[in-house]
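Just the one chain here, laid out as structure tokens, in the form predicted on its own.
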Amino acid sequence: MRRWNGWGEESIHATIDEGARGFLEEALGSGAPPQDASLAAALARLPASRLSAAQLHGAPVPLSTEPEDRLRASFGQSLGDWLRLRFGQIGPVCDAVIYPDTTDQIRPLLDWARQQDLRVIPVGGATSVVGHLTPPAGQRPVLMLSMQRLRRLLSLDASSQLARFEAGVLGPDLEAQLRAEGWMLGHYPQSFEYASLGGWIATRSSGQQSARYGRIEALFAGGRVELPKATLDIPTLPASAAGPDLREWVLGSEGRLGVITEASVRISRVPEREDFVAWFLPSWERGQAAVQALAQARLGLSMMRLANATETLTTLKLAGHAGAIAWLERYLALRGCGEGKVMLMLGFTGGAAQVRAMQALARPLLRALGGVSTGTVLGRKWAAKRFRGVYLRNALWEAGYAVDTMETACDWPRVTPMMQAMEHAGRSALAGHGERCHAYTHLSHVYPQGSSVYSTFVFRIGRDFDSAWARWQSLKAAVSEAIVREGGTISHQHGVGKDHAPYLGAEKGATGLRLIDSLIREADPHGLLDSGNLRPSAARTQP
């Protein structure tokens, strides 16, 4: 059974030792974990479904008006809806849930429910962390859009390597769909387990490998739209001149132009060996230097991974296993990595002797700026739990900390001013409040013009409600200003949501934005998919 308040399964519980919580005690303060709000009492606080009884009688599709599944749809995984989850402040959920059982079904759902003057939202797999989810204020029922029922592979054409699928298919069963063919499709970000394909195109979403299987935009070859007036069918091309690619308009539109049913995507074979290696380097600033040639270099790694100073100690501090921590430390001290160090984990992915090849390439690029292979070992184990790690955030929860992340990318001469930037910004936040934040940042997409940028920020939660609420509001902003201020995209791979929306125009500029609502009100000009996301509301044509 999935949380209803946290990340992942129930039956999965992330630890952390007396070690680890002595290290986040230090560096933070003792945590005082809050009083969660039961399941029951966040249900009682929901307001009735504004639907009326001719309405759920005459849905061409069955509603649920079920608290429970109002709820479950109605939150993703951000911070802010942990919050309201947690501390049972749970403000405005949607009105019913809809779960269509097939793409047909879709088309005249839309028609009744713009002819109703509801809002609909498309749901996937609910892991938002930028509030994708929660229903806008007004007058209008808002009706959540479950895509969870179509997930069927429809059709593989292994001559082109594509597959097209329901929009709907997670993450793993997309991949074992696949893999049962022999061919698998490579995209994992961090949510992997609970992501759905329709979701990764609407925010244009990043995996871990994209190095080597590409972002989601060189993955999504073609697929359909259901617009709120008509059907947008993409052909899938290899490539073409002619005109405006319509699939750019599909990524990134965050359910605002219409609901993805379904998306034909570029798939590969599964390769025939694939190693995780860990390295270690001196310093921040040679760890950017290699990363920064490796990319350049064009070796066709599947991931690059470096991890600054204060991330690398902390992996390191909550990994737990002491004693051979402590033996790595020490071995890694001997060979002129101590204090201040980075790690980089690389991925080599491919035929036996392309991964080979690419080794011997990238070995004495690392060695000549002083870095330290400890070989599979660490990258083993990191491929064993590479879902797993989001599952800390529950027990930091339980410790009395919070997690927030905050991503952008910029351009090589920014990046350090950049990762700076943020993590300073986030400190002054809390510090704002009285608090310490530990704060720390990776680069886990490289790129040869420049790189992502993805920082954390651990925090005490707060007494109550409202003082936690504020800290992470200041935090949220002093970091947001901080990305737009350097000259970053305020996201690289989570999308714009309601919480980033503030700050697109630092990016797209007045005239960008005007061509955005330009297209938004071409495909819906009754507002009926007019969720807040990407873009706030604006005038409407009334049904």
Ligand SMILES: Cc1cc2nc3c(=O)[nH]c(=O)nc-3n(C[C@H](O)[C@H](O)[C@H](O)COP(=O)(O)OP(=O)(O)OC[C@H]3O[C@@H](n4cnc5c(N)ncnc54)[C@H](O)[C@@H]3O)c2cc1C
The other form holds:
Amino acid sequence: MRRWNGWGEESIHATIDEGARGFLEEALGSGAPPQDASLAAALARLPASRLSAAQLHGAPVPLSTEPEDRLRASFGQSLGDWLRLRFGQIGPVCDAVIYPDTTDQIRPLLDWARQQDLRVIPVGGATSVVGHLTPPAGQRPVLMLSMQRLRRLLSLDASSQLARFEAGVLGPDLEAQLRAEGWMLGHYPQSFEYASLGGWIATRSSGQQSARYGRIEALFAGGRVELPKATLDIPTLPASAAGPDLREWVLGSEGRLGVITEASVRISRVPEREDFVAWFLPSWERGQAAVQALAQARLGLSMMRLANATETLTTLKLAGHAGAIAWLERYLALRGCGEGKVMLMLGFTGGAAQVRAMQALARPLLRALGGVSTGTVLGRKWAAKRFRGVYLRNALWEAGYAVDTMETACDWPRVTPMMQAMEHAGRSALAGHGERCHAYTHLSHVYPQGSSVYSTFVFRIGRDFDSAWARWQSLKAAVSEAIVREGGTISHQHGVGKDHAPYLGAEKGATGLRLIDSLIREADPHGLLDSGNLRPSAARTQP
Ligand SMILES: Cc1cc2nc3c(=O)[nH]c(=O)nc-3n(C[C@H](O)[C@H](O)[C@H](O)COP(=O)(O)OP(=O)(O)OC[C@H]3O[C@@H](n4cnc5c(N)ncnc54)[C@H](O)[C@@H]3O)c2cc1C
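Show the form predicted in complex with this ligand, please, because up to now only the form predicted on its own has appeared in this conversation.
Now the complete complex, all chains and molecules, led by this one.
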């Protein structure tokens, strides 16, 4: 059973040992976990559904107004979502959830919802971290359209390497269906266990090995989108010069233009060999020089993930196994990677000869910068736990610490200043509350032109909802402002949602925003899908 107020399966427990606890206490002061609200208490606070009996019985697909269904569908995984759930400050929830069994049910459902003057929000895996699923305020009832039953592989064209899925399929299920046929997609966001194909497309997701397989923009070949008043079919073509690309209108549309019901994706054969190798470099400057050079040499690595010195230290401290880590650190120090060292995890994927060749090309480049390889031992551990690290959030909460992450991308000259500005903004924001903030950063998507910059902020939760919420709001605003001030995008991979919507204009400009607004108005003149994601709620014509 999936946790209702945290990450992942209830049966999976991450722990932090005494050493890690001591490390956090030294950095932040001792944490005091607040008393979590029980599920029963949270459900008791749900407002009644505003749907009338006639609406409940007249829907073309059965609706659920079960409190737990409504609660689970109305929250994602942002820290704001966590705070509301953990403290039982539930706030807005949807009025009903609908679970279509077939994609054919969606067209009549949207037509009916429009006639009833409802709002509809599609929900995939509910892993959004930017407030996508919070129902908007207002008089109109909100229906969450759950895609969870739409998970079938519809067709597989081996000669074109294309597979078509219903868009609600979750990561592990999608990979399992492809692997059964000897294929794979290779899209592995850290939220892979729960995120859906439609959600990836709607939020322009990026996976851990997007350097090899491509971001979702490269994987999404075409599909079907049910717009509020029409159906949009986008054919799969290897390339097209026929004007603007309609796929680009759907990518990042965040549920505002239509419901992605089916998607064709570009698949690959399962590679013969895959090695993850951990290197250490003596300093951040050397580490950044290494990933920049590797990306610009276009060697074809499947992953480059560079942790800064604080993230490297934190990873080693939270890993447990203090004895083995102490031995590793002594060895690295002897080889020139002492205090200030940075860890670089590299992925080499492909045919056996190709993997050997890539490693042979990367090795001298890394050694010239003082890099020390620790072989595949740490890499194998990383690969085995690549989706388990997220569970640490639960353990940290139970120790009294909140975790939030903010991410961007920018060109190379801005990368280090961006990292410094984001971390500084986070620390200053918490200092304003008399609190410390443990901030650290990695570069996980490295391009010849620049890089993503992904910072994590750990701080004490606070005694009550109001103080915790105020800390989070200050942090979010300060880091978002730092990102746009330093010339980054407000999101490299998490999307815009409601939390980042105020900062979208910094990237798109007034003209760009007007174009986006007119596209939304054209697709959805009555505001059926007006969730407030991406762009604030707009005036609408009558249904
Ligand atoms: C711990 C953690 C780690 C993460 N790591 C990554 C990462 O590495 N890379 C990354 O890219 N993201 C990451 N994310 C963010 C999140 O997983 C992605 O944004 C993901 O793509 C959301 O997919 P979902 O199915 O959960 O969508 P949801 O959260 O259900 O919805 C997100 C938005 O997409 C819309 N939507 C969903 N399905 C459809 C559909 N079929 N049609 C139209 N609109 C739809 C919703 O209306 C909503 O606006 C992470 C999140 C968490 C909690």
